[in-house]
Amino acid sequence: MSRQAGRGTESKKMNSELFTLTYGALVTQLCKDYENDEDVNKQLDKMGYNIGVRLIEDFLARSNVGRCHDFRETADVIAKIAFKMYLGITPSITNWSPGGDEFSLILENNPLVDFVELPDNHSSLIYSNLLCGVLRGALEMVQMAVDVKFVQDTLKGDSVTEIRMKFIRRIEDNLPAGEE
């Protein structure tokens, strides 16, 4: 019986490690394909955006979360449900702006950077930039335009990884004339 219980945990750890190593291989290939880190960062963001656009449907179906009423509620759903569901972590929400339109997600441990060391010649690479694109793409699909960027990264010697999110505007549905 204990052998069976251990397998589920072991399997999740293996899946997590496989994901981390596969992501590392993807970033390595992008570094070979593009001449500079800025181009790699843009590609990671673009890939993340495309993932986020599709992932939101899965998230909404699996989580049974309704429409958020404000940006604070959106932050809670992202940190406590989405990150937990897809990455197995729960970042903390801090550094709210006075206007309530900007906050930080603090990742004590970023599962994407397990087994990773940035080479000196890639000091401007934002290794986990895919996450920014995922968040931006997913939120755009629920009519929220946001700016998402890394401001701290453990790979660059910071004590934590910090993702800064800023609400830009609510996106209105533009239906063709006569349709509702």
Second form
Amino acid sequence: MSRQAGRGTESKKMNSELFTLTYGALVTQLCKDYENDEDVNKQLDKMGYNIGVRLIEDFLARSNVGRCHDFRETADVIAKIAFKMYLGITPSITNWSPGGDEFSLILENNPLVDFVELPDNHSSLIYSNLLCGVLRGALEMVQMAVDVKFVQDTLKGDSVTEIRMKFIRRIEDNLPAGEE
Amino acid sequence: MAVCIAVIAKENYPLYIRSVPTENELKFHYTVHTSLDVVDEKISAMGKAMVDQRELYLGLLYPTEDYKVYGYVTNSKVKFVMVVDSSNTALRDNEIRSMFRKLHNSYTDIMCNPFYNPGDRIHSRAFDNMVNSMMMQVC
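Instead of the form predicted alone shown above, give the structure for the form predicted in complex with the partner chain, please.
What follows is the entire complex, opening with the chain shown before.
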């Protein structure tokens, strides 16, 4: 790894097939280990959460983004910088709720599912649920409690993949001493 | 275009076989089965030295009265066999070649599906659609 060579927002190249297959192997192994899909979804979310709480540090160090002033700004940073940096895609942000506390990320193509076809006996599996966990974990570290879930998925026959994010509250007590 | 398309595993058992007039299925199974001998013959005829640089496309395996049988072998010894109506003279070698390449790409995608266990029969909507499109073109 060229970590010392300086961090930047530019991403290192990685073979996408290897990445997709690695994630696929992870999910199928979970499917073997757990009897029902609900447990697999939960486990993926948990793993994602653990990735998220670590990844946010890397993200903040590399991207130099400051504190976001509202949820819209957060949405922009997630879609335009974070997704670009780690997955090489830029989802579009739509469907804002009138209160401005809920929005959708539309993924035209999801690199995690490139070759995947869900078998019939896994109809309730949320294949990319790891992403939800990552987003939840990362935002929790910056004092935002959010609810993240898939509402559309190309694997289930929808034309796009849609991740719905809902802002719940600011986590005040985690503020380190000395900050506002 | 094609009337029967089959994918045969390295160990010579079928992974996928599909033919258009479904009532004659058994006949096509038989045709494909016989063609495997020709495939083996062709590969061994090429000799050891050629194996490294040989072409995957084997060309016409044999013609019968009504059909022509074409073959294609990947480097992992998976065989694709395609039976084409011989009345269809418009079909050129190049087109057959590109159809096989499409089939090969599609097969690669299936192998990359994490829910597919290598060696199982192929049950895939994407593959079905691709095969259908190749069979529909002319028929």
